[in-house]
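Only one chain comes next, encoded as structure tokens, the form predicted on its own.
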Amino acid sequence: MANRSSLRVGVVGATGLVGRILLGILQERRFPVGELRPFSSGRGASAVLWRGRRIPCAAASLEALRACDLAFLVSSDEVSERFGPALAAAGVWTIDDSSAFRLHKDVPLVIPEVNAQALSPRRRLIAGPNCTLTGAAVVGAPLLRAGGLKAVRLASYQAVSGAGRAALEEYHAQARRAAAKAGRSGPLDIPPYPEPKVFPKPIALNLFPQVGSFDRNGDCSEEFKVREELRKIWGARALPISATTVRVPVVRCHSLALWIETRRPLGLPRVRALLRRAPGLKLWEGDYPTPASALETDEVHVGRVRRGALPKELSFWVVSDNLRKGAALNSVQIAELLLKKRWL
């Protein structure tokens, strides 16, 4: 076990949107950092601030992160499979947040107020989830615990940010075209944009429900990640899980309509109270949470708790920050049980 006091702790992916948010976080939280090494995804020279400082970011490589004694991976895929293995094979403890390994079956897949069990001494490379499934898996749990789970059927609503920042320019420059031009037309018209790069269509003043390429199905990607990481998060691997996945003019925290039909009934005062006391959820009772609400915030917000058109269904609101709770707060809290363990 390494020094608590002076972990040497790596980011890859340090300058990126979820990176930033990371490296706050720790100081928020006052993890115990004894030497910080922030490394770039290679895009050019670049630097973070920490702790006052402005310190470089290096070019990742598996020499520099071989030294560390815990890594986060808060890139590409592309990056995750070069370093994941490899690091966890040399002892270093390594969370993440890509989709390379989510679905391995010698890698857990861990939200810590859902499934902490997951995690083992012996398995030094941990996934975080889809920012998707965030919000469905927190308010599940303690239905699942409780009642049992039959069908889940869901329908999202995800913010540009989750496509990264190249798809935040392409929002930013369709809004403003449109900001332009609202005062010299009709309030319904919509300008003309130029061709998406990002996006299969224009988001500003518009939404598309397609997150990701579509399968021979007519599933999108993003339909089967929430799906298949859902049954593995809650270790319910034939649950029967619908999805829809939409894109929405929203730049942070994704939104969920979800529905869950148990298999044992359970009343409505006795849901609220597992939500009330559920670990890492906001339980809103005659208000409902907003993308606006839910920004920066820790928790999982959940509202407009009802029953569904089933006998056991119960329908529900959610919101959650998915570039906070839904990427960077995750690995941090996944680090901190590994401290709370003494593994790290």
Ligand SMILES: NC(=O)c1ccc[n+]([C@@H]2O[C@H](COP(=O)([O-])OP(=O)(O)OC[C@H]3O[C@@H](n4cnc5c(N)ncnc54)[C@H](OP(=O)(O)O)[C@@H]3O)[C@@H](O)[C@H]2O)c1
The other form holds:
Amino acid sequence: MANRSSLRVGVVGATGLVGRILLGILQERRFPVGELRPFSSGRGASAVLWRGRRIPCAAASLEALRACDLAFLVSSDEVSERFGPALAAAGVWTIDDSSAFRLHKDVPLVIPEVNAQALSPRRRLIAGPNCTLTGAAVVGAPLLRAGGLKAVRLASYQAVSGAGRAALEEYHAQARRAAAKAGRSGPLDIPPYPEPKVFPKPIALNLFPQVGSFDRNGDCSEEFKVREELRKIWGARALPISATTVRVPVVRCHSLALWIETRRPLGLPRVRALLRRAPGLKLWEGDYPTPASALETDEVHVGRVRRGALPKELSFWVVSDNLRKGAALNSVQIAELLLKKRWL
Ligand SMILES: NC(=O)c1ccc[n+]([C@@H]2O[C@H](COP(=O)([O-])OP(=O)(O)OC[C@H]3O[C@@H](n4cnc5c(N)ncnc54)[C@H](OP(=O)(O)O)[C@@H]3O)[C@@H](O)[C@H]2O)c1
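Form predicted in complex with the ligand structure, per the form predicted on its own context:
First the chain shown before, then all remaining chains and molecules of the complex.
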């Protein structure tokens, strides 16, 4: 166990959307960082603000990261593949937000409120889940315990920032163009945009049912992740899960229309009581959450709780901040658990 007041903490991808939020959360929650080592691509000079000081970012290297007690990987699948296993083998607790190892059998995939028991003192590489399914995982967990799960269906409404900084820039460029032309050539016009580089279609004043690339069955990679990661987190290997993932012109916070069919019947008052006391959840009654109301909050927000069309089916509207609970906050909560267990 490292000296807790002087933990050396590396953040790979410190200048990215998740990385910057992560640095803020470490400070807000007074995580005991003795020395911060921020890393970026090294493609240009960059720095981050840490406790009121500007700290320059170094290009990530195994040598520099090996000297850390804890490393957060918030960069890309390729960078995580390069550093994750090597760091864990060198004894560095490594929390990875990429999708590189989430489905690997030796890597715990953890949402602390849902499956903290998946952590082990011997597994130093830990994955955080895809930001789209976090809300469904947190809402489904108390229902799984109380009634068992028979089937899950969802449609996502995913914010642009879920795809990183370059995607956000592409959206803003299109949105500026749209605003400049609004109503000029006709009240219903969408302006012509330059060919998108990050997304498959224009996103401002538009949406599309594709997040990632399509496989042979017609599923896109996000739909595969939602299904397989939820099964792993809930420990429900064969659970039928249908998902359609949609990118929408919202800057931040992912929303879900979610239908959960339980094995045993659960009345609505019981379901509401379960959700009200579930950790990490905020139940909305009388009103419903939106991306604007969930922005910069830590909880998963759930509203419009009602019966579905099938006998044991329940219907929910779920919103969570993809950059906080969907990524950075979840990773910091995992690190806090490691501290609490005195493994770190
Ligand atoms: N965005 C989300 O909502 C979300 C949610 C869950 C998980 N994630 C995952 O979190 C990770 C980061 O996502 P993001 O949205 O923050 O991405 P992003 O905004 O595009 O930021 C990427 C970061 O990685 C750095 N980087 C790029 N190449 C690198 C290299 N070779 N070595 C070291 N650092 C490098 C970049 O540094 P420069 O500044 O030098 O380019 C930047 O700091 C991804 O794995 C993503 O899948 C994201």
